[in-house]
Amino acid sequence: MRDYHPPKNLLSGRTILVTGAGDGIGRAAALAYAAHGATLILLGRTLAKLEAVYDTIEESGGAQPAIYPLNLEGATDHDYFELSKVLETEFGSLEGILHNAAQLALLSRIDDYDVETWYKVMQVNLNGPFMLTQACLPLLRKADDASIIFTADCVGRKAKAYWGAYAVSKFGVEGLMQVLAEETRDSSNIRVNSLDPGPTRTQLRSLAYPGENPESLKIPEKAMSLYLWLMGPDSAGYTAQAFDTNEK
């Protein structure tokens, strides 16, 4: 799909959330999703960087967006519950959710880990977008069609020293994108996958590998294509299915 050529209109009149709006994957693909119809709601727990995307889709005459500052560290059950009360007042529906924030913190032997990081990091990447997924099924459910989207990573598909929890995590990531799948294959509108971007010039990958030229990485933008396929109405029929942006 990294040829796919998406119509202007592609996500007219849909609403979608994307987490860690803020920059980066989050922050590339709320503009695309923007420029192609759609009504973004802005979530991230820095609200400078949410404003300055806001101010962005503004100026290229996109939708409205809407922006909602929540630090998903510390988000609880409840914190959730109230996001889709607030988003079923002023939207109705939902259309789509980019679950994209995420957390690495460090590199680490499991002998060393810290279990305090630990649980962060699972907070941030694996219970979050469980939480948040299950406060907003019932307003995906309103839409006529609705697309979940997971952010994957291969060492969430073939383990690799070092990685702990964040690796965990995204195993984990793939585990309840395929439990959901499953669960709403054959009774609703709602179709869920998983995308890995690859390397990608971000903050978490410059964490990651701090000694690599980010120069030799894509940009986020380059990953968009596939991004709006699996948002967009062209991706239906397809769910618990595990993309990567080396698809073709």
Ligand SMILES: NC(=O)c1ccc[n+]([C@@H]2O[C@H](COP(=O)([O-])OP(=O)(O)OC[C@H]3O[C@@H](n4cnc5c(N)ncnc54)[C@H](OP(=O)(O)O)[C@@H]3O)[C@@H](O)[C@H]2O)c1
Given for the second form:
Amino acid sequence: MRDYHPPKNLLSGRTILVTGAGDGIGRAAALAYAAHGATLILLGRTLAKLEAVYDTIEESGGAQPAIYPLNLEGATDHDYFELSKVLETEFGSLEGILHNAAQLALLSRIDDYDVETWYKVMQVNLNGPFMLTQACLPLLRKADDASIIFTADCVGRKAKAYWGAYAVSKFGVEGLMQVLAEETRDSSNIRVNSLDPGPTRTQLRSLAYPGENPESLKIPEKAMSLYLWLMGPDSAGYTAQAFDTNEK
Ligand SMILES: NC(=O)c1ccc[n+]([C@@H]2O[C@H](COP(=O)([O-])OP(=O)(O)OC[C@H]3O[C@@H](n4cnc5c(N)ncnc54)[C@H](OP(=O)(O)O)[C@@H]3O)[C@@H](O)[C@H]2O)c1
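Next up, the form predicted together with the named molecule, please; the one we just looked at was the form predicted on its own.
Now the full complex is given, and it begins with the chain already shown.
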């Protein structure tokens, strides 16, 4: 998929929600989707970062995005229901969700893993995506073609010591993806897949590997081919699959 060259209008007419859209891979995906014609809902924790992405999209002539500040750590099912109501009023349908926001929090062996941190990581990385998906399913069902992408990680496909709640939450994300994909298989207009971006130069990566030279890693923009393909109509028919971008 590295050689995928999508047309400029790949996503035109589509409304796409990206979580963690203010930084790292989520920011790059939001900009790539907007550059290919989508109307973006920029969801995230830090308003200033979301505003900067908003400005970049406007300056480059993209469709006017919407900003939705939300901290997944404290968000409840009520908050996600409110969000879906706003989206219904403003947009009518939803053609895609990129579940991207996540926290690493800490690396620790299970013996010592702080219980409060465990709950927090599960809330942001797994429970939030579940509640957001549940709230948005009626809107996704109204779309002619909709794609749900859960962001995966190799440590959530094959375990690694010390990755604690982060790894377990990513295993959970794969499970959520598979269950939902089976439940939507017959509805034909909704695709559900997971995508591991591979080692990428972001804050999360530098927290996990503080001694690593960031220059040795690809920048988020270099991972976007697969993000575009999976969000757009060219991946129609693919569901329940675990994709990855192997390059550094
Ligand atoms: N980078 C890699 O090498 C790599 C490898 C495999 C998988 N991934 C996955 O890729 C995705 C993106 O990670 P990244 O590397 O781009 O990390 P990042 O640069 O740290 O970005 C994470 C994004 O998630 C947001 N976020 C974190 N906690 C949040 C919360 N409580 N509520 C709302 N938003 C929250 C952050 O918002 P703020 O900016 O406000 O903090 C930020 O925009 C994650 O799912 C990660 O697991 C990354």
